Structures are given as C-alpha cells and as structure tokens.
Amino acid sequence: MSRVSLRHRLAERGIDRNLLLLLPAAVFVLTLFIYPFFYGVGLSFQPKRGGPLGAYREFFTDAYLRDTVWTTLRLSLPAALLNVLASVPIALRMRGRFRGRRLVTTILVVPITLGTVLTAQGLLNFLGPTGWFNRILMSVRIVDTPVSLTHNYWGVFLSLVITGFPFAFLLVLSYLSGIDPTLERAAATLGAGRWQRFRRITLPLLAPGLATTFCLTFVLAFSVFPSAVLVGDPSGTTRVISIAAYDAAYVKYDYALASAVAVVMGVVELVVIATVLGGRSLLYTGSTSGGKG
C-alpha cells in the first residue's frame, strides 16, 4: 500500500519513478565533470598576484602563452576539415553493398585501436629521417636529403588526420545512412544528375551531421597532446594550448594560470562549435535528427 500511495504521490508531482535510475549517473557526471570544471574556472580567479584577473592578463600579454591558441588552430581546424572532407565521398562508397565491404571498413577504423602514442611511433619510424619513406626517396635518387616530416607542424598534423579520420568517418557513414535512399531514387527518375542529387538532396540532409562530426573532430583534435611532444616541436612550432597548460601546472606550479589556460582552451572550443552549428542553417533549416521521410 505504502509503495503504490509513493507511486501516487510522485505523479502528482510530475515525477517518474525511473527517473531515479538516472541519479546514480547524475552523480558521476557531477563528481568527475561538473565539479572539477567549477572548481578550475575558480582555481583561475586565484592568481598569486595581479588580482583575480591576474592569470588572464599574463596569458594574453605573454605572446609565448597567447600564440598557443593560434598554432593549435592551426593543426585542429585543418585536420578536422581534412577528416570530414575525406570522409564523405568515402562513407558515400561504402554505403551501398560490395564484396569485401566489411574488410574495408575494418581497414579504415584500425587507428582507432592504435592509440595516439603507438600512431606517434609509427610516423617516426616511416617518415622519420631514417624512415622507410626517406630511404625509398633516396635509393631511387628523388631527394638527396630526408624530407623532414617529423618533429615539425606536419608530423603532427598527419598524426591527428590519421587518428581522427576514423571517427568522422564512422560518424558520417551513421549519418548517411540515415537518409531514405529512395529521395535520391526520385531524383533520378526526375532528371537529376549524381551531382545535382548529392548538391540538392544528399549535401543538405547531410550538413547536420557534418557540422557535428566537424565540431567533435575538432575538440578531438584541439586537445592534442601527445603528438604535439611526439612527433612535433613542443617548444617551437607544436607548442599547442595543453601544453602551455601542462607547464603552468607541473613545471612552474602556477595552478591559477594552468587553470586560466584551460578555461581559454574551454572558450576557443566553444566559440568554434557555436560558429560551425551557426552556420548550419545556410545549408539546412529542418530537422537535424536524421534524414529518412
């Protein structure tokens, strides 16, 4: 009785009981996430000196901290644009039905069970100066000196196109196939060529979800870390946003700048996302869960 009249009261009050099952997830999500994000955005405001902006005003009056933001820019916008770019023509094959489709595919994910450092390693050892690249260039007398493509911008440029191209490519061949086949199929029948269909039908059903593959690619990529110390110049060219961070932190021990230093990274990524999502509607204005009729 107690437990039906509990039943009956929670639905007076708008309350369903099973929402209670998402409590023990509410709490995780507010211990390991919420939390120490407040905790950070406040850590920042505590500067040891220069007030509660302090930390702010050295990251923005010191160009060695400020130029992060651009040169981390510059390897994620590339390479998420490259992934996703890459990604659609390929998804577009791999949608229909072909001997050895599922082998392709496998072939296409395998990065993702690499991991950033072993991705990192074998760079170094095929485009690395002694590299077999470098070597083959060589032997058939092309260069007469290694091409540098390590321990430079693209060493880790190639690293994040080669670590991020297999989550926008699953995520746009998730969202191709969300479109109902048989709009294309009508376009046809119309008069409507491969390209006139994909620029008409397909592009625009599918401008949703490239703006979300390219804003998580983008954060993948804007996050880098160890590629950047791996295969690039972690004091010169690469020295991306997290590792200015990770110096304020664990070398100089300023927690209110490497905080400060996250919260701009945080900024960035946000005013990136916001523009990419902005500017979605100029492709499509409908709904954006899914393309079927």
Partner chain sequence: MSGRRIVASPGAWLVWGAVVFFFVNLAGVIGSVVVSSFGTRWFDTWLPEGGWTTKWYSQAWDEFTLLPVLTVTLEVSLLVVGVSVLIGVPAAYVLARRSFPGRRLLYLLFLLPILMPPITYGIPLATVLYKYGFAGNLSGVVLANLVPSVPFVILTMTPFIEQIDPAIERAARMCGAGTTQVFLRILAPLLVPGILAASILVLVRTVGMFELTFLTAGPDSQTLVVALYYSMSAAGIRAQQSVDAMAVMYTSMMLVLLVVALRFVNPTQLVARVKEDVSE
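Now show the form predicted together with the partner chain, given that the preceding structure was the form predicted alone.
All you get below is the one chain by itself.
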C-alpha cells in the first residue's frame, strides 16, 4: 500500500513513468555536451607546464593569442549590430501582406543555406580585383584601381553580413508581425505621426525581440571560422579566436591550450550575451497584442 501511495504522491507533483521518455535526451545531452564541456574545462587546467593556470597565462601573455579576442569582437559586434539595425526599417516595410512577400522571404533564406564556405568562394570571385564588383566600379569611374575587399577585414565582414542579415531579418520580421497593428492604429487616431508611432509604440514592444535577435546573430558572427580563413587574412587582421583554438588543437596538439581558448571564447560570448539580455530585462516584457475592447 505504501508503494502505491508514494507513487500517488509523486504523480501529484508531476513525476510518473512518462518522464522516462525524457531519459534518452537527457542522457544524450549529459554525455555529449555537459561531460565534454567539463572534461575540456578540466583539461584547460592541466597544461604540460606552468601549473594549473599555465594555459590561461600563456593565452593572456602571448599577444598573438590575446589579441584574437579583440579581433573577433571587432568583427562580430559591428556585423551583428549592422544586421539587426538594417533589418528594422526593411521589416517595417515588409510586414503585412503584399504581392511577392513569400518570394522575398524565400530569396532571403537562400544565403542562410549557402553556408560560409560557398559565400567565401563567391565573395572571392565577385569582389576580387578582377571580379564584377570592381569592374563595375572601374567602368563607371568611381575608382581607378581595384578596391581591395578580399583577404582582409572587409571580406570577412561582408561574408558575415551576407549570412547574418537574412537570419536577423527573418527574426525581426516575425517579432514585428507578432505586434498587434491595431495598437499603432489607435495611436494614429490619437494624432501620433509616423515617427512618434514608431518611437513610442513599436520600438518599445520590439526592443526585447531586437535584443534576442542581436544575441543570436552575434553568436553566429562570433564563431566565424571558415570565412575568416578563406576570405580573410588568417594570420593577421582576421585571426579570430576560433582560428587560435583550432591552431592550438590541430596544429600544435596542445589540447590544454585549445581547451583554455575555447573556455575564454565561451566566457567572452556569455559576457556579451548577459550584458545585452541584462539590458533587455530593463525593457518592457509581456504581451504584444492589444486587449479587447
């Protein structure tokens, strides 16, 4: 009898045999995500020399490694910011129904599926010194010598925009479509102009969504790897932190250092995300649909 009543008591709190359905997924995440993560953290404190903090000391004293943090932020923050800010006015135009809306969104999804590798190859062909872009600029006499846009900062930046902008746009568009348009109409009947409606109604409701979008776009841009190698200048201006991690693991076979770099990378990313989301909690959160009546 007592077994039955224990089962009853547990079931009342929501624990019963059906929860076993969660088991495979939980075991999976624990063994393939959490365990490797802590294994990596542990590894980063066991370098071959220099005591438990040796790998971190090596990272922060070697300018070639330390500067990768700054290089990565210098690429990913402006790219993510541009992607989000450019999405807002375009999404404002495109909400609601119009002919070809589905076509536009479909075309915008294409770059997401292209992936960074193909985008890199395309950028090398298109923006290179003999590519179409420089040919057009030179034939209309804007410049005399080809603009150098590949194998430097701008090549990587543009590849981040091409892959990141559509993603940011689709997110912003879906957040914007979730805002009840009657709210803005109510403001309009009360005499608010276009700018006032945006500033006082739409923007405050959209801001939390923008913060989330910024975080997700930033994560994409922060882990830039293939394009930084292929269209960038991987030993100089675009030596991002993931290249440093890869180098440590697969070129120098120093797994302690590689794990330390990965940990630093995760921490830097989480700091940025926490800052943005912490700012978000100061903003309005709640329903974006208008009440009835």
